[in-house]
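In structure tokens, the next block holds one chain alone, the form predicted on its own.
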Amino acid sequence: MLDGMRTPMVDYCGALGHVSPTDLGIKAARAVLQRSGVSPGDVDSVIAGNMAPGDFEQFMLPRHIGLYAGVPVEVPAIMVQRICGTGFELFRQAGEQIQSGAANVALVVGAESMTRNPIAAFEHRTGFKLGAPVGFKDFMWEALKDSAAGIDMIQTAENLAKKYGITREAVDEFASSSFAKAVAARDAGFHAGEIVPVVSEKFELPGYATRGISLGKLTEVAQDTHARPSPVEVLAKLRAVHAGGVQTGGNSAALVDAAAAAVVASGAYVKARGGKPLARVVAAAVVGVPPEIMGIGPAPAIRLLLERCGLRLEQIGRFEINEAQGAQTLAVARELDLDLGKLNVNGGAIAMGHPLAVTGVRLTVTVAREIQRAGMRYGIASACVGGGQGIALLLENPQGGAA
């Protein structure tokens, strides 16, 4: 990975709520190509991810991101989908393409507008019958339900809370810590190192329609918006999503809009350029777990990853595990007997947000930057996946450092 950048992660129905995920993706892609110094003409493959359609152009999202980022028209683009693991899957597929010789340089981009999730109906192509139910529903809300297990994603975290004896107090404490770490990292300027500010601008492509971003009266959006001081006493006052449960709106992942991009290249390309990569993407692992406890997925995925690489858990300096829900992340930590001092040290999705297809790119870039900053050798980025999966990536600091 030569470099990675993202837009700010902005609260649901906020300043980016009217922006197409395609345009957010173009913004992130242009930014990472410019900062990495990689010519768009060097890109051999565009691999993009987006879960929920943010407009009627979703089919074209990967292709438009590549073209408007300046990638040659001859270079193909593909859409990837692994729900919350989509961003990690982008790196996995980029690695496979490079390893097989199909590509030398890949541009990976995750883009997601949670705000623009549609209100949809799938039953009315043949019309509306008199007195029959009208099937329009909130796509995002309905997509959180797993019809196979008959539960929603919050309930899968509640199942883990019961299995691992995780209390509401412990979940709120974890959430409060996530907020505090995110605020501290933002104030220290760490997050700014991976953010490209979003402004109103046009994306020109000779011979084709002009695209762009309009922020209305705002001149710039330059930082994440959800992180704020959140004492345990405040979080404790929030009502649980399910009666008697531990999960609330305050200790679950925030809804945000964002995009993130990275450039992944072969070792030969890096040596020929003489540059210093941000990290080496060493390996990936994906597993399946029971849908009713889907949140435990990172634990077996990380174990498999370590087994494949011949490493021990204690050799990993930093972990970025997506905080889909507080109880879910704590369950993973308990299952692995993970040192919480190594986990999400700059804040997690509870404080910063979880824009589905973007999250894996963000976590991978963040852990790469963090192990460089801390002088450590290895970092792992991981997430659970709705329906019962887990995915994990191992990153290595090319400058060495302690294990």
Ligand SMILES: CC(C)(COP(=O)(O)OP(=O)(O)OC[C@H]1O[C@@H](n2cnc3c(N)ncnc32)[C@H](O)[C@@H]1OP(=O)(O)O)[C@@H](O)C(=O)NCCC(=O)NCCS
Contents of the next structure:
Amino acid sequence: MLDGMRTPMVDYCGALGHVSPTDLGIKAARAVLQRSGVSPGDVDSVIAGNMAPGDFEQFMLPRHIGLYAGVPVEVPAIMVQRICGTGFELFRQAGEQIQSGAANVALVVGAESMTRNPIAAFEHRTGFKLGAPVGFKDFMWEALKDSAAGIDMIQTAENLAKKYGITREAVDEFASSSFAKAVAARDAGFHAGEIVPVVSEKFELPGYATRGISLGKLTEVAQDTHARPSPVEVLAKLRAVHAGGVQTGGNSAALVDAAAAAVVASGAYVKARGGKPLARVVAAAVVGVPPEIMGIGPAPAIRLLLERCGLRLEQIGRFEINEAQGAQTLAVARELDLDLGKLNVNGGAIAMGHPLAVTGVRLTVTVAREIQRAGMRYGIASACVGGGQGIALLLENPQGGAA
Ligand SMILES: CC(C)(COP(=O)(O)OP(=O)(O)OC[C@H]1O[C@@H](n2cnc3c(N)ncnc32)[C@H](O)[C@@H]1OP(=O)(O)O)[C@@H](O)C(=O)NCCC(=O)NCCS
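To test you: the structure above is the form predicted on its own. What is the structure of the form predicted together with this ligand?
To see the whole picture, the full complex is given below, headed by that same chain.
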């Protein structure tokens, strides 16, 4: 991975709520190409991810991101989808393409507008039957349910809380520390190192329609918006999503709009170009787990990854495990007997948000930057996946560092 950048992650219905995910993706893609110094003409594969259709253009999202980022018209683009694991899957696919010789330089981009999740109906193409119910529903709310297991994503975390004996107090304490770490990392300037501020601007493509971003009266959006000091006593007062449960709006992943992009290239390309990459993408692992405890996915995915790479858990300096829900992340930590001091040290999705297809790119870039910052050798980024999967990536600091 030569470099990775993202837009700020902005609470849904906020400043980025009117921006198409395609334009957020173009913004992140242009930024990472510019900062890495990779010419768009060198990119020979565009791999993009997006979950919620943010407008009627979603079919074209990968293609338009590639074209408006300046990638040549001959270069193909594909959409990849593994729900909350999508961002990681982009790197996995880039790695496979590069390893097989199908590509030399891949542009990977995750883009998500949680705000623009449609209010959708699927039965009305043939009309409305008199007296029959009208089927329009909130795509976001409905899509967070798993009809096979008959429960929503928050309930999958409640199942883990019961299974691992995780209390509301423990979840709030974990959430409070996620907020504190995110605020500290923001104030120390760590997050700014991966953020490209979003401004009103036009994206030109000679011979084709001009598109762009309009922020209305705002001149710039430069920071994540969700993180704020959140003492346990404040979080403890919030109402549980499901009566008697441990999950609340304060200790579950925040809903945000964002995009993130990275450039992944072959060793030969990196060598020929000179300079140091951000990280080596060493390996990936994906597993299935029971849908009703989907949140445990990172535990077997990380175990499989370590087994494949011949490494032990103690050799990994940093972990970024997506905080879909507080009880879910704690269950993974307990299952792996993970040192919490190595986990999400710059804050997690509870404090910063979880824009579905973006999260894997964000966490992979963050862990790569963090192992460099801390002078460590290995980092793992991982997430659970609705429907019951887990995915994990191993990153290596090219500067070495202590194992
Ligand atoms: C949990 C969830 C349903 C909550 O949604 P919501 O009700 O819209 O959440 P809100 O952000 O409005 O938070 C609820 C309340 O907590 C408050 N709150 C949230 N975080 C807080 C914090 N850090 N400090 C103080 N108050 C906080 C809000 O202000 C709000 O208060 P209000 O009701 O008085 O306005 C939603 O965030 C969710 O589903 N998250 C998980 C997403 C997910 O599962 N993703 C996929 C994983 S597989």
